[in-house]
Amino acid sequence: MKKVIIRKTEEIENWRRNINSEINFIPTMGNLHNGHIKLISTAKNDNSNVNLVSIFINPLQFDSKLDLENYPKTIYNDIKISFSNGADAIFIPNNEDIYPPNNKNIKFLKAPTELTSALCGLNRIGHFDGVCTVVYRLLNLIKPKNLYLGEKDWQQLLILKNLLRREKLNIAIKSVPTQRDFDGIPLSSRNLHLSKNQRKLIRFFSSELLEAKINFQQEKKINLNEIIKKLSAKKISIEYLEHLDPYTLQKTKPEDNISLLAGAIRCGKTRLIDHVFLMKRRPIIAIDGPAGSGKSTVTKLIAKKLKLLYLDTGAMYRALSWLLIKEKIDYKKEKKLQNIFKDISIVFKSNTNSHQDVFINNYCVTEEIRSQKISSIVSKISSIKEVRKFLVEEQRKIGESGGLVAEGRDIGTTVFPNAELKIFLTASIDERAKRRKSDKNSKDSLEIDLHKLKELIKKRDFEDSTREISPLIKANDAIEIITDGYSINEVVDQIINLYYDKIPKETEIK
């Protein structure tokens, strides 16, 4: 594709006509560095669309006229980075191309007020105006498919999240995590106003706020103070240091797995921002829902996509309903089953074709846990009491440091409630039907009428339903998917990128 640069409004829709593409959007006002280099190159890498990047510095974005005129202009050597690292077309209006003087059609926003009532938003009057302002007509002249945009402005992203549900605009955003310069501090295009010392101070600032967040993975709390107390003894001006939820910027709450420590500092004239993301544990993503649903294929691959741990809960209940039918255990006798629990072990073990075996007691039931058999009695030894207690006491010491993905019957209701994400994840009758019955790994379902497999799953659904103990239902929070029509893939694309909604990619840096 012939490398182009559009300087006028009019000419965007020309253009988009002619790609027959898809577009990714970088917005950016210049002055680029290594962090809008690797927005440039995570667009061209994650898909074949076009790439496109916009250079406009933007004026309603400027708290004063002279911070306006002594932004780094660096317009030739943008367009350079801009095409060798992977921009297929660049567009830089000017100012009366975005702000047609008189033109009645553009639509000045207003960020959120509770995203706007702390942070940058406290002494930034109409910053984030500004920014809504130019970002929603950059989109609607573009008509982008993703929009790519870097967490170190976090704020900045939460609100154009909102920006974009607000409007109800079908673009997706892909979010980069905050990148940093050698010594540790974020990148950004004020940093060559800095003096020796004063790239000293931010970066005194930026190691306090990591050495909090390593501080904070082993005492789960942190002290505002004594980092204020820290920063103040380098004579650093702060503006604001704060530990908030990180989707509501209020103030975080006792039961938050995940917040946000996030400060600015003033250096000389130079304002500098900066975060991190304290986490208890690593997150949790939970997976229910029928049986046929897919659950157990979605979850292996969004795992495996993740690199998260895969816990199949089904298979855990399996393996205890077929040791409790072959050693011929009364599992109606509840009490005696706690002495028969203590010597009971299961593990997962990754086998040579990368999938996952199940083993109790050290033998491996892997193929022997899918058959009918084990498919009819699972749910009743499953709605036991003392079934239900043990293993979920034993699916909870497996996600106690997080970092997995669950699927289940009761993961976001009763194993993982504070699970970052939960899905309920179904399908009709009929189509749960025909894939059991071309599931090579089911045992028995090739050999079942698809009536009779119809009403198995009905009468199991039933009795997952309506057991006294932990039953199937849809946690509140949980976002229901129905997966008829949709393969495999999409299924696990629409969760990833759901997960990627709440869980900052920060968080996966080490």
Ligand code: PAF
Given for the second form:
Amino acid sequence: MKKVIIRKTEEIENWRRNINSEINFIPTMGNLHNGHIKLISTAKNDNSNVNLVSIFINPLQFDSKLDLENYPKTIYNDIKISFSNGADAIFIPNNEDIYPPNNKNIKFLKAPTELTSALCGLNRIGHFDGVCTVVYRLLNLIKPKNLYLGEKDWQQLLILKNLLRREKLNIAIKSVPTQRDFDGIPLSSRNLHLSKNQRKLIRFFSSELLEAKINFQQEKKINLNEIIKKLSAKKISIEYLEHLDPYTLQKTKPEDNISLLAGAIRCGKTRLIDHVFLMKRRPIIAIDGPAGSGKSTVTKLIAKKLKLLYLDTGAMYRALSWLLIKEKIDYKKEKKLQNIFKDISIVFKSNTNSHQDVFINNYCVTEEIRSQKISSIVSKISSIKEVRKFLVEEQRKIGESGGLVAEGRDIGTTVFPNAELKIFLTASIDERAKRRKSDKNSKDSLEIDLHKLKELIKKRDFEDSTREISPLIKANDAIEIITDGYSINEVVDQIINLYYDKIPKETEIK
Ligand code: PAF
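Okay, that is the form predicted alone; can I get the form predicted in complex with this ligand now?
Entire complex below, previous chain first.
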């Protein structure tokens, strides 16, 4: 494809008509560095869409005239960098193209106050309104499928996500972690203005944030005053240092797993921001839903793609059911169960086919627990109070350090009520029966006809959703996905997008 430079808004329309492809859009203000390169190359490697980089120094987002005048301009180099890293087109409008005088159609937007009453919003009045206005204008001209933004400007990212929701724009935001220089300071066009000594101070600031992150992993708490004291001792001028909920930018709650520690400092005339995400444990995804909704297949694929542990809680109930039957234990005598459970261990191990095997007391039961005999009894056994108590405790132990995706019927409501992402996966009974029938790994496909399968699924749904203990119900904060008519990969992609909408990519960096 011929690489093009577009300068006029009218040309955008023509170009779009000719490309015959969806667009990945990377908005910038130029002076491109490795942070921008990462955005462009991520877009290039993500899909086969056409990649468009815009370079426009937006006067509306500068709160000081001097800052605007001093903003580094390196257009020739920017063009070279964009094209050599995967841009197919570069849009370089001038001020009149973006804000034509007398054009009544330009919408001057306001960023939401709930997201601007913290961090940079308090100190850079009007800045985020300017960002919203220019990005909205660019999106309307370019009409991309995906918008690539850096997590370095986390508040900007939240505000733009909010903008897309508010304006009902069907555009996916793809974020890229903060890119850091050799000395650990975040890459920023404004770094150009720093003296050697100022750079040293920023390095100290960034390393303090990093240290707070590491300490938090162990101690689960943070002492803001202590950090402020240390920064002040170095004569670093702090504009703000705040510990907040990373999504609402309000005060963190004790039960929150992920929080944001963000600060802005001034070095001479230059103002710099940095942040880290503090985490008590790695993220957890909870996937609940009725039998046959595709949970297992989807959960396994998500675990693989996101490199998370796959916690198959259904297999744990099946394994326990298998043992109780095998050892002819009268599970109706609940009191006795507690003693028996003391000596039971259920573990998952990856096998050579990169699948997972389930072991109960060191005996592999992966195959045997899928029989119709176990299918017909597992719901009854899993409704026994002692059984649930025991297995929920086991599951929570496995989940203490997070980094897992668990599937079941009460994961989001009982086992991991603080999971970062909760999905309720479901499908119509017809669809679920059809899937079971065509599942080559399921003994059901051979043994039972479709009509009988539907009846069994209905019965199982009823038992699961009416039982007294941990019934199958959708958690209030779960997102329901009805999978009829979607391929497995489409469902997996949808959940992965929801995950990355919630979990900053940066949290994956050690
Ligand atoms: O992050 C930036 O560089 C700018 O705020 C943006 C998104 C290009 C809008 O001018």
